[in-house]
Structure formats: C-alpha cells, structure tokens
Amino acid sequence: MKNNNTDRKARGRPRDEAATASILRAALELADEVGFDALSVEGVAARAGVGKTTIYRRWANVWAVVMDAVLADVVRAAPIEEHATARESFRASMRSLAKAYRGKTGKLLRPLIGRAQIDADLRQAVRARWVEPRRRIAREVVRRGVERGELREGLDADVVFDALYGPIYHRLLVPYDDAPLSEAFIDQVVDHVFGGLERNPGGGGHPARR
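Would you be able to provide this chain's structure on its own in the form predicted in complex with another copy of the chain?
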C-alpha cells in the first residue's frame, strides 16, 4: 500500500476508508466469481462503486490490491503455537495450515504465490508479510527444541522449516491432483522428518508411526 502514515497533519479531504474497504471486498468477490486472471481494475472499481483513480491512488495495479485483500484475509489463518515438544508444535501448526490450505485460504494464496513468480513486488510482499513471520517463529521453536535436548545440535532452522513445510507447498503448488493435504499426510511428513532430526531416532514418535 502506498499509504504513508506519517504524523504530518493531513491537508485536504482525507482518504475515504470505506472506499478502501469496499475495493478490497470487491476484489475478493470478483476473484471468486470470475477468477484471478479475469480481474481488472475497471471491474473492481465498478463493483466497488468507485472511480478507477480512487484505486490507482492507493495501489499500482490489480495485483497489489489483491495482495492486500488476500493477505489481510489470510494472515490471521494458521498461527504457529508452541506445544511441549518441537515435534508437537510443528505437527499442530502444520495441521492447521493444511486445513487452511484445503479451504478458502488455499484458493486465495495459490494464485498469489503463483503470480509472485513473475512479479517482484508481489514476491517481496509475500515474503515480508506471509513467509518471514512464519520462519521467524519456526526458528524459535527449533532453538528451544535444541535447548531442551529434543533436537540434534547444529540444525539449520531454515532447512528444518523447508523440510517440514516444503512438502505441503509441494502438494499445494506443484500440479499433482491426487494429492490431498490430509492430516494423514501431515503426520507422515512429520514422522519422516523428525525421525531423522531427533537425537534418539525411533523414540517418542507419533502413534501413526508404529
């Protein structure tokens, strides 16, 4: 968003927050109805009951709108919470992420990450507002897992993160239609990866592993 929240007292008529909101809503509605590739600034403006300039005053193009709309909607999904062990912390948060991706969140985030492959601004935004916060928490979880003796020392937390969440995004993004993001799948991934991460492999695994 261009909006600079400087403390300078605003002169002139202030931005209409209702307009901003109705633009974001319209973008999501239209994306749902006609698909992301058929989105147009013109269409969003019409649906939002707003002039095109009102959109261009706030964003540079439709995808910037979509980014704000989607991320606002998506960020509250699937937080990472800590449990007793790193294994349980990750298993729980991966399950909730998979659940989110099975529903609306996946429908919204997939096109966004897709578009990010050719749109540097969008890529940067997704990184800063979606990926990085999650990586940050994961690093903490890994750190404590090592401290507590649950995990081997010398682990690169980012590699752990890739190893655990990579499979989920693989099924989400790399075309393979028979691949559900089921809980069973998550459990298998966790077992596979933790089996190798734990100092005492084979011990304390998830029941599904037996």
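C-alpha atoms forming the largest set that superposes within 1.5 Å between two forms make up the rigid core. Residue numbers count along the first chain shown, from 1. What you see is a predicted model; the values in this text were computed from it and never measured. What changes on going to the form predicted on its own:
Annotation for L71: C-alpha shift of 2 angstroms or more between the two forms, rigid core superposed. The Cα shift for R57 between the two forms, taken after rigid core superposition, is 2 angstroms or larger. Relative to the superposed rigid core, S22 undergoes a CA displacement of at least 2 Å between the two forms.
Condition change, the form predicted in complex with another copy of the chain to the form predicted on its own:
Shown below: the chain alone.
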C-alpha cells in the first residue's frame, strides 16, 4: 500500500526546486536591471511567479535572496578545480573566478559585500555558505601539494588562500582603470605567491600555461 505522505513529498520536491530556481533567477535579473535600491521581495516574487510568502519561508529579506543567487552562480561558474599540481589547481580556479567577477556577478557582489559589513546575518551566511566551503577545498589542495613534495612543509593553508585570492577581491572592490581582473594578472599573482611556497621554486620551470 502506498504511503500518501511519501507520494506528496516526492511530488513536492521538483516543484520546490523549480520554484527556488525561478526565485534565484528572478533575483539576479532584477538586481541587474533595477539595482539594489529598487529591489524588493514583492518584485522578485512577481517575476518568479510565486507568492511572497514562498520567499519569506526561506529568506529573511531580499538581500538574502540575491546573496544565495549570486553565490549559486559563482559556485557553478567558478568552482575550485583540481589539477595535477597545487599551482595549476589554483591558477585555473582563480582564472574562472576572475572571469565571473569581470561580468554581472562582480557587479552584484560588490554591494552584497558592502551590505554584509553592516548586516550580521548576511555576513554569517556569506561565511557559512561561501567562504568556509571554499576554504575547506583549498586546504585540501594545499595539503596534497605538501604531501607530494610540491610545496614546502609548515604552510598555513588559510594564509596561502588569502595571499592568492586577496588581490582578486582588492581589485574587485577597489577598481581602477588600468588594473583589470585579467588572466595575465591572475598568472602574475599565482607565480609571485608560489615562488615563496614551492619546495624548489623555479627548479623545474613553471608548468605550461593552459
């Protein structure tokens, strides 16, 4: 005999996932079109074709909706990749992130980071959903690099991550015309930082550029 509750839950999941996808897509579209000052839960709900109560069941405010939308977009477009070496893993991952930040994602992320400075809940959400998951992966990349003998022992993986990614966020948040988030810039950052991380810097030459 079928369990009606189980059947309802099974039928509900796709609808919930579809509604979530529509809400996140609507939030990104509207934030890009009208900016944050004119953005509202009501507007996102109307664009997504859902009731505003559907949004409030999951998010406290429209900033939280946009944050989830932006972070989901970045995770999809710029995951931390794994390659044969730590150097090339970070190079590829940072190139993807810089590419995302050169476009609409970077435009939306700037005000979100600013808002997080005065919104403790938003700041905690960014830390829990974005910063820590990526740092966990990065720590493993560094650990394996040390185990392979590629990187010197005793490295603080979090400091390595800050040294590599800090310049990206500096240029994102303090932009100036002659300092783009280009692939050439990413390559320079990686090569400068890894010059101080590798067990034998320059000993075997840099891996070929992709």
